[in-house]
Amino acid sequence: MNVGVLGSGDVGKRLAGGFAARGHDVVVGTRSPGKAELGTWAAGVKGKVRLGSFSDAAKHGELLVLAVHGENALEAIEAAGQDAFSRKVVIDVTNPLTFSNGVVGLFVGTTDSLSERVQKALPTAKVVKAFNTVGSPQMVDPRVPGPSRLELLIAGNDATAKQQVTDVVKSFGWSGTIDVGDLAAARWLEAMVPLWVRVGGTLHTWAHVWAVARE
């Protein structure tokens, strides 16, 4: 299918390379695609990658997925025309980080989410909350020791929407996941990042991942 990736940071990146090895047709927005290293990065991936503006990729894409620096969605949003995210399932990989004085935070929290103002500024789209809580590293063919399954943590308000998701997970590499409920649970979804920036910076890695150890 046609995937438009808005961001083309380390996430954008890997999700955007993630999709197009297993043969969709990926456009990834970002505001400068005339890049000379982003170029280089497309031409290396295998499969099917462009790169546009974030207008190019939303309009490109069956499936969507937002991962832009947190404090900079609802303006890729903006710039992309919301028009385009109409009925589409949007991947939302957002975290509402701050980094203030040193000490990571977050902009928003406790009774509201970043995924949740995604939703409203986007409302006749299917946001799905996903692969927030893990490294960029772990997200396509994840390797790690320890739980023979590993889940990933979603949210959403869709059924369908989640479902579609899911299959998109599996094909990753991962056991499948695990569904934490409406929109409103990616408020704990994002909570648990900045403890996980903190768990990076003591182990001095960034690919650990948050595994629920079930029998």
Ligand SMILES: NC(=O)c1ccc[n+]([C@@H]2O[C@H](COP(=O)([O-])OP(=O)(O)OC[C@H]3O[C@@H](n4cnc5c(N)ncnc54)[C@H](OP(=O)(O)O)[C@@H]3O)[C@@H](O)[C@H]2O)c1
Given for the second form:
Amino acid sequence: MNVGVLGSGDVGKRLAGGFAARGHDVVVGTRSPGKAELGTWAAGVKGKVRLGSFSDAAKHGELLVLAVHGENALEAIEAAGQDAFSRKVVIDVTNPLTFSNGVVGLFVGTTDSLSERVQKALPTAKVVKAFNTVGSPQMVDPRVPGPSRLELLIAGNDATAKQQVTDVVKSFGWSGTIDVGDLAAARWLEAMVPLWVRVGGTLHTWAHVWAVARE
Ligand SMILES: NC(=O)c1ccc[n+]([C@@H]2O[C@H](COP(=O)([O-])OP(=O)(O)OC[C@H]3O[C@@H](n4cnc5c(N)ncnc54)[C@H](OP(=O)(O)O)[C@@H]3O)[C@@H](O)[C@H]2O)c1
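Rather than the form predicted alone that you just supplied, could I have the structure of the form predicted together with the ligand?
Below is the entire complex, every chain and molecule, led by the chain shown above.
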């Protein structure tokens, strides 16, 4: 499958590497495709990864991943061109985080989410919120002692798209997903993240995950 990943940060690189290692053909979109350190990273990835613009990545992918800073999500979509997202599944990993005065919060309220704003900007795309509640090191081949079943929380409006994302999640080494509902549920998946940041600050780790322990 052709995969386009918008964003070349920790998340973009981790997920792009996961897709490439599983035989997918990946283009990573960034504002700086010529950056030497990105070239070095891409050359070291197992599998097929190329660097390009946000537009190159969005046009290339049959499946797209949005992995830029939350405050820049709509700007990155604009730069990529809305048409390139048409009818595609878009995995939205972004979080609408703010750090004003050093305090973590959200720039959306409880009646909105960044995923819903992304869906509004891309009306024909099938946006699925996934991976936003887990640290980037654990997104692919998760290594956490704990529940015997490690399930990723996801939300979205399209059942087929959620099934496709569940297949990706399983191929990345997770037991499966817990589908918490339509994209309005992204409000609560995003709201878990300021607490995830607080827990990370207390435990001095950014490789922790929210998971559901159950019978
Ligand atoms: N890190 C985690 O463990 C984690 C876990 C779950 C969810 N997330 C979410 O995933 C997203 C990416 O996080 P990250 O840790 O990968 O961040 P990061 O390493 O700091 O990378 C930031 C990304 O945002 C893009 N960006 C920055 N300013 C931009 C602008 N003005 N216009 C367009 N794009 C811009 C950068 O694009 P370039 O490629 O052009 O530099 C880069 O790809 C965030 O929304 C974050 O909340 C992160």
